[in-house]
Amino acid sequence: MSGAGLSARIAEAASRLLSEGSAEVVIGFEQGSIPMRATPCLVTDPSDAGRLVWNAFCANNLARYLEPGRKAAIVARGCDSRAIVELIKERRLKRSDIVVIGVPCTGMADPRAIARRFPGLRVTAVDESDGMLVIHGGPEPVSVPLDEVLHASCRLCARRNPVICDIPLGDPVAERDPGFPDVEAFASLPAEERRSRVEAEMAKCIRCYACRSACPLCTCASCFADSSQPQWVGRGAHPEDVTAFHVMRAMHLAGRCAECGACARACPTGVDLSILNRRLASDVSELFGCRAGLDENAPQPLAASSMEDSQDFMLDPGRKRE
């Protein structure tokens, strides 16, 4: 189904269920200010549900707007229903709170892979068909193939239709887990290149927090790089605290992180996270069989305990999981 057709439906559905009482609110999306953008909308008047479109450029992670105790209708993807998961698991939220509009996924497009393929051009209007983006704002319009210039997270999604679903909109698409072969051809560098490869990508962090803010999972009252006593990071921009605070917050993640790339695209200076949360992503499924908001009935991995549960990663960190 085209994106025109799904924006149709997903309206539709808004209207429905804000007219029947059933959601306070509609979390979707409408067209943003400049082209190539959508920004996060909230509808709460059934009359402006017209104003919701879905398109290849809904990258936000809706799950981020959510909350607790509000009855609410969300539009979304693989990676928002996975951190939707995450968070009924972590009592963040009461699914019988939650309307789960879903939506079908074959990928985001990443302005900024766009401005790369055809450098200088100033881009006026974006259309869309059969996975093919025509561009506009050249002497003729150019034609990119959307697979080609979609977000690094995309490419490696590991679900890419709705984990749990309330009201499908749109035929499934086949999945098509990779694995991370993005993890694997990292660990294979010598030490020093990986060395230099952190550095490099954590001098680009201005401290801004964007990636803090639109994390869906980033959802304690009072951050650990914001405490004063104690301290555990220091705030400016010294090497050390940078790279604390991205690790710190990257552990936080484990086993959490629905792997949606919402912290690296919302970062400004891009900052590739994915080298740290995509390989914590790769350890708690090597070693605990499980990824994070695929299973609504499984318990978190670093939350729960057993008797049987096998200590031998304590004394072996890299034996493989049988």
Contents of the next structure:
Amino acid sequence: MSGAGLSARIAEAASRLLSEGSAEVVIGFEQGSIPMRATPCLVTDPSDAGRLVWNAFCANNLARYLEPGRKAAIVARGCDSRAIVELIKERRLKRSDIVVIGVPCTGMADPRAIARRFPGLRVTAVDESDGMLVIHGGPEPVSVPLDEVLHASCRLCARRNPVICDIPLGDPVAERDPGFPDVEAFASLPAEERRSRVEAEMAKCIRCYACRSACPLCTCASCFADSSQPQWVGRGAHPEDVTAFHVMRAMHLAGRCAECGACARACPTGVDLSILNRRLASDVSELFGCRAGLDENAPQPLAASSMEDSQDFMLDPGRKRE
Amino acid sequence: MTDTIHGRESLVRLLEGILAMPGVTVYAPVAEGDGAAFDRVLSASEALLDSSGAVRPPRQILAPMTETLLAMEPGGSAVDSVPAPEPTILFGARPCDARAIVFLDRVYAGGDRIDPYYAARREALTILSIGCREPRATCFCTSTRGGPLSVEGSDILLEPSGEGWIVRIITERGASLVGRAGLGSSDGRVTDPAAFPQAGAPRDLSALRGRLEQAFDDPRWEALTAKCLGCGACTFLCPSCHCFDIVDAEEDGRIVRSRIWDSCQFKTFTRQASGHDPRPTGADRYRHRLMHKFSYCLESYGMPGCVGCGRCVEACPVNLDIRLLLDAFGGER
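Now that the form predicted on its own has been shown, please provide the structure of the form predicted in complex with its partner chain.
Below is the whole assembly, all chains and molecules, this chain first.
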């Protein structure tokens, strides 16, 4: 189904849910104020439901806007739903408070990739049809397959259809979990090269915390990075403080990160450290045989315990580690 | 001697000439990932002269993200760290960037207290701006009393003309640089900016301010800012935001007092020791940012705390567009 067809069906579902009182708010996207941008939209009045749209520039993870105790309907594709699954498992949200309006997703377009593809082009508008983007702004419109300008996280997406869903809209798309080719490629680099790549990303960080703020799983009521007593990590631009922040954030998300890439897309200076999250997801997948968000019934690996645990010190607190 | 720069190669030669001057530090837009930032350049080939503006503003040249104010040695003696920079040239700022520095001058060095750290860097700085040929989708400088050929803050303005630029000398400092770089110059009179493509219809700042002040208790603040994530992208990409915090830390056995950027959009910004927070909600914090820029700064500094560069519009992870908020609360409709 085309974006326009889905937009109309999302608006219709939103209007109905608000009118019948099944949700206090519908969380979706509306057209943004600049080209190549859709923007989160929280609709509470059924007469505003017509603002909701679905297109290739819906970059944010909307699960970020779910709040405990608020009956909300949410437009969710694979990544949004993976985050919702984790939030429910962590008892941050109640499943019964959420109406999932499920949409299939073929990935979102990366404006930076479009800029690389068409250097110097000042894009004024983009139309979509059948997997192609038609880009306006030059003397003649130019086109590019959506598949060739996807966000990296979308190319690597393990689950494009919603994992949980109450109101399915559109036909499901074929799944194509590519595994962790990025992690394998990165691991094959010499140590010096790995270090310099990570340091180059860290060097762009301005500590604005857009990554943390956009992350649906960064749910701590108070973040370690904001703590002054004790101060776990320095707040300035010193490289060791920047590194400490990003590494600690990645570790906090181990086994929980929905791998949606919202952090990298939110970053105003283009810091992309998703390789840290992806490496941890790859390790968790290998060690525990599970991926965050993909199974609503599986326990969270780092929050569960088992009498069959191969590490028996876990089960015998009195035992000293060797 | 010429007063016109004919095309890109001549612009590169001008930068090369400036780089060849002994004892100067030159900042210019350089590539940073897919974007650009003002950074120190050693050769003209590093500079992105065709960029339509750097993603990151030049303010870190004058007010670094983290700067040491003083250090305390183990024996108890304090060492002040007021910088003594060599002459510095900011090459390729946009007119809005230069206006933002005029604003920072009023904040840091305009009253009866002068910030010595800022003042030392500012005293060393010469600003060469390049006028804008066409506005970007995010530009709104004309709503903040600026424009594509605004000369405020610039020592030299390169005014676009055909494929090249006319050299406009604005200040004595600019004249000195032009002389040393072997350029001639036209006078400081600038072509009527109305001849250039404009960044939308200008807003009337005085009327806007009055209406914003009346809208302080408007119930729509919460709904219209509900999607704000509370990050600091807008404030840290802003060329005129300047709020800071001061922190002490131990570094190599010394106690170092540093100034670091802070943001009014952070939850911890106004939280007091008692736990009380006068701006407890995201809507309170967003409203404060808007009111500060378009009301309080006009009162305190005689100019808005916004130059309409559009970086916050571009940078906002959720596309919360300050222009739409200005029109919602300060517009006539």
